[in-house]
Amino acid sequence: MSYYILDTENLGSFLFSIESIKEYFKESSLDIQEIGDGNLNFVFIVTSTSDKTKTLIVKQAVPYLRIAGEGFALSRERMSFEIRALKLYNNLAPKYVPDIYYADEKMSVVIMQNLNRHIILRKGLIQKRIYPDFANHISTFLAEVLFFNSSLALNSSEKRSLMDRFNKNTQLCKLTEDFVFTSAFMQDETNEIELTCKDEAKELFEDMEFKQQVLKLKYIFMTQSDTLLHGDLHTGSIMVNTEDTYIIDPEFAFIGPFGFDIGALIANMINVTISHYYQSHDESYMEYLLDVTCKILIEFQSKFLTLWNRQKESALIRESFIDDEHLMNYKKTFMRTIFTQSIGFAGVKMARRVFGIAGVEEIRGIKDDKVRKQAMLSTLRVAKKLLLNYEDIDNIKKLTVAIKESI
């Protein structure tokens, strides 16, 4: 089928030409609506008008970028990467994935589960909503994603095979390198300055003392080969509720270095829990996001280290090469630098959303002037305290220290 570009005029005979959807919906007429409001996509909800249960969501990548408009080009081929790393998560982690009914690379086109019981993590921590199982759950699904497309499980032709599969993702992976680790930090058009912001601005762009680190860790991004990532992990490409965790939206996923999507991860919560400091003044919920924070990052670690204790060989070590001590010792540095990386690119992850493009809504979104500056300049100084300090925040309590310190 050749490329064209779904709309609410033409999605309903597009899906009824798919046989599989067709048989789902049982020739129902249907109610088609336009959702999307990420940066990148077009997302449809489409429900048979005759049964509400019967429902999926359709998601297209068009040849430009979505938040920047038709003048900005960008390859449909991102979604070839998203519906290659959804598959991957069905076979790893299914239980926390959506379902996928159909997928066209060539049509740039993914049919999946409607997760219509579950809300945008992002939208329910700035409620102040409790999710009692979210860090069991993430930091299983950190721990097996990252572990078995990694060295550390597969051998040395499943490993490259892998990232012959996603190593062409480099349109999206410039994005990152130029809006997560450059144009946020100096002079550029798609930065977002408030006016009251600009000397701080100006101080983070001559900060060079700053942008070394930055470098460091943008090198580290652009060259360590470790494990299939997600890419961009935030709180708003995860959908929850009291009892489940979907992860949504990879289509940034590469081979790339695994404290990446961790410290995605660690500064969006770090940084709603700034915003609450800020706005709902609640001391209790606070604590609930750093201690959910804390759990992540240690359940992880405890996650990932059973499953590497299991595998006898890889592509990294063959059975008999070393002995247990020496093992457990090489298993404990390759930890911490797995956590002390993950600090320093959440430090980068939580700066670049202060002027760069594409702020978070729990920070931009604040609608009274001068709380949202403050929790702007709040969240830079959190974010400087962990990307200068990085290497040496090598265990929780560092990490809780210099947080509570900084806000």
Second form
Protein chains: 2
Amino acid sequence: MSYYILDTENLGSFLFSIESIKEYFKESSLDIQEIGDGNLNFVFIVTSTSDKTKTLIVKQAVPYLRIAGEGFALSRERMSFEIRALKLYNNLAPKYVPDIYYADEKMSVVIMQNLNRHIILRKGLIQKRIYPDFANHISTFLAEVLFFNSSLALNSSEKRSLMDRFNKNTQLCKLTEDFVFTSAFMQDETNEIELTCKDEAKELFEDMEFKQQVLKLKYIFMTQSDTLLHGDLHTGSIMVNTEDTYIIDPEFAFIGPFGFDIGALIANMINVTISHYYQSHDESYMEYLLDVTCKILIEFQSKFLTLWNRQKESALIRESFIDDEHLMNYKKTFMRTIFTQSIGFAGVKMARRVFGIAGVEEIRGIKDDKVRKQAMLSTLRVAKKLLLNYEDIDNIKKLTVAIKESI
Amino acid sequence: MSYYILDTENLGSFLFSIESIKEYFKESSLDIQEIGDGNLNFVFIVTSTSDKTKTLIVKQAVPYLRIAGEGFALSRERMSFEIRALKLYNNLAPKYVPDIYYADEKMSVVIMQNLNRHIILRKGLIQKRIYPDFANHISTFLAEVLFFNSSLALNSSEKRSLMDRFNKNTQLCKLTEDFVFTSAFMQDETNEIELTCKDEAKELFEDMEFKQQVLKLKYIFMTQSDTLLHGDLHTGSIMVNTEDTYIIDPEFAFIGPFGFDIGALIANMINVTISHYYQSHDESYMEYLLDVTCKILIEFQSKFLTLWNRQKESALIRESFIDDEHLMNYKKTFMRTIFTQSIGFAGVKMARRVFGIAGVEEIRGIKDDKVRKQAMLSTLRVAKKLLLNYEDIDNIKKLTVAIKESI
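Provide the structure of the form predicted together with a further copy of the same chain, given the form predicted alone shown above.
What follows is the entire complex, opening with the chain shown before.
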């Protein structure tokens, strides 16, 4: 099938041309709605008019950035990487990703489960909801996906094939290199700097110690080929209710450093903690958020290690090459690096949301000007603390102290 | 053209089917000799019978390991990576690679300059020859090739394209993972352990501190995507005379860590130093070799930095992102990592040649049993010293002390 852009007019016949989808909807007529909450892509909800439980999501990439319009070209091949990542996730951790009903790289389209009993995690955390199993779920997802796509589990040839399938997600990697690691820390027309924050932005842009650390992490981001990453795992890429956790939108997927997804998630957890500190002043919810953050880190480490301990052979280790004691030492150093780099990436991710493009709702969405500025500056303080000291922040205690001292 | 195996019978007509080669040899008849000094491939010298100055080399990969025969399958696609690397080298550092007259990935063949006034560097150094410009040449080659194929020079998209072109050199990377980083340090049928060295081999295989360090470097080898490497840059991959230096045989080319090629070269320089220490006892030639080794490291660092200082923009750095002072600090730390990892890789490379498959002539070729054993054990001592302490050996002085203390 050659590519064409789907719309509410032609989507019905496209869907009925797919045998399994036709079977699913039978003869029913369809209610098709385009929902506008994707920045990059077109997203449709399709529901059977005769049976409302029959519903699915159609997501299609167009050869430009949806919110910016056709003037901002962006290769639609990004959907190929999203499809590939979703399929891998479905194999490794099916409980934590929507079911995929159909996917076609040529049409840059994926048809999947409609998560209509779930909300975006970011919104839930702003609303002070409690998700009792979230830390457990996301740490399992991260451990499974990061471990099984690394050289600690794959053999040499499997790892290179995996790299081959994700290596050319060039445009989206470049977006991260530019917007996460570069332009948010210097004069750049894409920044969104409020008038009252001009001095603080200038100060950040002139903080060369900070930027030296950013370069270090940017280089790791660009060249450390550890494992398959989601690439944009903030709280807006996760859908939840009290029972379930679903990871969505892996269009930034690429082979990168272990700590990057973990760091992105931690950054967003700390962001919303700061938001509540300055806005709702709800100490117990803040403690809940910090507790979830720590649990994610602790449980990730222990689950990842459990998987590793079960793995006898891989590209890295041949059985009986090294004794258990020294292998455990090696693993300890390895896990320490994942931990500290996660903290470093969390620092960059937090800092870049303060003045860079696409700020997060929990900070930039604060209505009161004074409170918003307080929250923004607090975010910067914590981010700097983490970034400047990340190589030494190698446990939960140091992390919580760093956050509480700087918030 | 579809693939077929060239031999002395059909090579002539193959050559005359290539316009430029036909033009080069005119109507002359050809003298064709197969030379047996390639382990992996078939290599022919072709010379015009009417004009001996018209001569060239034809190298073709077969779908197996030449020295092992058809039973040892090895994808002939390795030649594609060699061709790609040779072409890149020819663009970046043409003075230091043979001229390429013709190359065809489908035929797995390359036709190139016959370096008949040159010898393999390994042989020259065994014979105590002096190469006054070698350190200068090889450090220039390394600086140019390692710098211009890295994220310090390329932009983001160029770097990913480069990775794409070399990522699938899976089989040859696997050979290195197996034979350099694994089997030479454990019981394995491919090892070549002399009867008189059984105890020492056992001791090495049980040295778990050593093997923990090997794992660290193996992981860096497999996952650090810094730049295009030659992948097998020992003194047998370099041809020299007193004026020229040529790098050949980059079939192991892949995107890996900066320190690996430098380490391989340093390892072989130290090997031959040890060989002379125990065999010829020629102190002044030993000093010459150590001096060349140090010069390579020092000049590489300074030439690489010079190139970097000239580069205003790259995937890593946008102009005016950071001030000169902090950029220089960043570069210093970066160069330190290249240096120390080079030392670490040198240690692994040296150690693996002692009991592993394919020992080097300067050590394993020593005729006197006692002297050979002395040289082998000395190699092990120096290798261990470098490997166990590589993260601290960050300058030439520490390196020479480490060598002289352990030799």
